[in-house]
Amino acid sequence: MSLLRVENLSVAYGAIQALHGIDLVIEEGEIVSLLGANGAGKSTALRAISRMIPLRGGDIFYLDQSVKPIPPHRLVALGMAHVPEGRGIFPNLTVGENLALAAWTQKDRGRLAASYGKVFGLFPRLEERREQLGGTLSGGEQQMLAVGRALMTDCRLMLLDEPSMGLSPLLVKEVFRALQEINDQGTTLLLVEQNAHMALKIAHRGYVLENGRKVLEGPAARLAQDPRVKEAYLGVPTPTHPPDD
C-alpha cells in the first residue's frame, strides 16, 4: 500500500485548467521532489492533496482512503501536514504559541514532549526564541517555525511548498539538512522546490510538471542527469557539437 496515491488529478481555477490528469505515487519513507517552472501546477497539486482547494476530476488516496470527503483539519489528525509557501505562521503569537496551536491533535503527553524535543533538537534557535513573537523572527527562523509547526502534528507525511524561498545560501543548506534529518527519523516528504539542485540532492525520486501536466518522472539521480532537467532547472546548457567537416 502506497502512503499517497494521486490518480488522474485535475484542478481548475474558474475557466483556467491548472492540472491536467496527473498521477503521483509516494511510498512510505521517501523524499519525492515535484519540480517545474513557475505556473507549472506544483503548488496547486499540494493544495489539492491537502484538500485546501476542490478537485475537478480524479482522486487522491492517503493510506488507501480517498481524501475527497475529508476536510483539511481531519487530514492533519490522520497524519498529513502542509507547510505552505510563504510560511503562514501567526505573526502576533509567540514561537511557543505557534507550536502549541499545531499540537492540537496530540493527546498523549509523552508524544507531545517528544515532538517538542524533536523540533528544538532540529532548530535550537526556536527554543532560544520561544517567547518571541513569530512576526519578529528572521525569514530563516520563520521557515524553521513553519516546519517545526508541521512536526508538532506528529505527521507521517509532510507536504512542503518552496521551503528555501527567500533564504540565504547558508540558511538553505540548514533547512535542507533539517529536511534530510526529518526524513531519516521516519517522516515522508513531498517537496515542491525551485532549487532543483538541492531538491534532487536529497530526494529519492522526482516528478516534473509543465503547464499542469506530468512530463518526466524517475529516480532523483537519473532526473539530475537528464539533459532537459539540466537545461531547464539546473542551469546547465545543453552541449552543442560543431558540424562534421
Given for the second form:
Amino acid sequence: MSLLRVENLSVAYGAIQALHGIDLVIEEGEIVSLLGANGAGKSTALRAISRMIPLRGGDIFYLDQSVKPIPPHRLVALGMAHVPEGRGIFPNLTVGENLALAAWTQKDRGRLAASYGKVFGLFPRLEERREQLGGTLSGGEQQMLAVGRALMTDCRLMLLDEPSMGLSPLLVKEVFRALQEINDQGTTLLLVEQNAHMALKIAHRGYVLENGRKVLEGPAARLAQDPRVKEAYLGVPTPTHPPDD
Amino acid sequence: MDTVIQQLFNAAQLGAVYALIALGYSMVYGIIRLINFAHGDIFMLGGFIGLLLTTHLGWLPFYLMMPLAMLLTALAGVAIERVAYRRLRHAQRMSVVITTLGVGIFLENLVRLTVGPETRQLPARLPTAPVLWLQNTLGAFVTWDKLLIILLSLALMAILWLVINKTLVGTAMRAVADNKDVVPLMGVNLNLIIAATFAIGSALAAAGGIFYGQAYSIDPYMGIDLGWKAFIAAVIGGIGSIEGAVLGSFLLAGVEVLTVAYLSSNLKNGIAFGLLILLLLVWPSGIMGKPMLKKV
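Alright, leaving the form predicted on its own aside, put up the form predicted in complex with its partner chain.
Whole complex next, starting from this chain.
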C-alpha cells in the first residue's frame, strides 16, 4: 500500500486549468520532491492533496482512502500535515500558541510531550522564543515554526511548499538538515521546491512538472544528472555545439 | 457630588449593557470580517427568552435562568450562522450585509408575532434595595440590582478575556483572525470555531438583554437602537478589538448619560453620533484598533 497515490489529478482555477491529469505515488518513509518552474502546478498539487482547493478531475488516495469526502482538518487528524507556501504562521500568536494550536488533534499527553521534545530538539531557537509573537520572528525562524507546527500534528506525511523560499543559503541548509532528520525519524516528506539542487540532495525520488503536466520522474540521483533538469532547474547550461575552429 | 456618582453608576450600567452587545459585533468582525447587523436583535431575543423563562419557569432562580437564557440564545446565534451566513462566507460583502439586516427584521417580527409588540418589564429578580455602604460613604443612592448588573457584566467580560487568551479554543479564534485559511491545516475545524464565536457573542448579548430588561424594559424593536449604539461603541473602540469594545461602550454610555443629566436628553443621540464622527476623524481604526495593513 502506498502512503499517497495521486491519480489523473486535474485542478482548475476558474477557466484556467492548472493541472492536467498528473499521477504521483509516495511510499512510506520516502522523501519525494516535486520540481518545476513557477506556475508549473507544484503548489496547486499540494493544495489539492490537502483539500485546500477542490479537484476538477481524478482522485487522491491517502492510506488507500479517497480524500474527496474528507474535510482538510480531518486529514490532519489522519496524519497528513501541510506546511503552506509563505509559512502561514499566526503573527499575533506566540510561538508557544502557534505550536499548541497545531497540537489540536493530539489528545494523548504522552505523545504531545514527545512532539514538543521533537520540535525543540530540532529547533532549540523555538524554545528560546516560546513567548515571542510569531510575527516578530525572522524568516528562518518562521520557517522552523511552520515545520514545528507540522510536527506538532504528529504527522505521518508532511507536505512542504517551498520551505527554502526567501531564506539565506545558510538557513536553507539548516532547514534541509532538519527535514532530513525528520525523515530519518520516520516521517514521509513530499517536498515542493524551486531550489532543485537542495531538494534533489535529500530526496529519494522526484517528479518534474511543466505547465501542469508531469514531464519527468525517477530517482533523485538520476534526475540530478538529467540534462533537462540541469539546464532548467540547476542552472547548469547544457553544452552547445563546440565552436568551429 | 452625590448625584455625579449616581450618574456615573447609571453610565456604568448602560455601558455594561453596550459592552455585552459590542463584544459580539467585535468578535465576529475580528475573526471573519462580518458585521452582523442582526446582532442587536439577538440582544433583544435574549431579553425575551429571559422574559419567557422568568414567566413560565418562575421557580428558576435568577442565577440559573440567566445561564439558561444565554445558552438558548447562543443556540439561536449558531443556527443563524449555520442557516444564513455560512454559505455567504465567500460572497460579495453587500449580499452579506443585506442578509444580516434581513435576519434582524425576521427576528423582530418573530418576537412581535409570538410574544406581542408591547413594551414589557422583566420581573425583577435582583434585589432593588439601596446599597447602604455606598449611601453612607459616598452619599450616593445606588440600588443593589444596578451594582450587581455592573459587577456581573464585568465578571462575564473577565471570563471572556480568559477564554480568548488562555484557552485553546480562544487561541483558535485568534488564529482565525490572523490567518483563516491556515487554521484547517492545524487540524482545527474552522466552522466549529466560527460557530463558537457566534455562540459566545450571542450568549453575552443575551446577558445584556436580560440586564437591560431588569434595569429598563424590553420590546421587539429595542435591538435596533441599542444595537446601533453598541455597534458605534465597537467602532469607536476599534472593531475587532475586545478591549476596544469595552472601552468604547463605557465611553459612549458616559457621554450619553452625562449629556442627558446635565445638558438635554434631546442632544443625546446627536452628541453620541457626533462623538463617533469626531473620534473616527482622529483615529480612523478606532481607539484600540490596528490600522489595516496591506498584506504583502
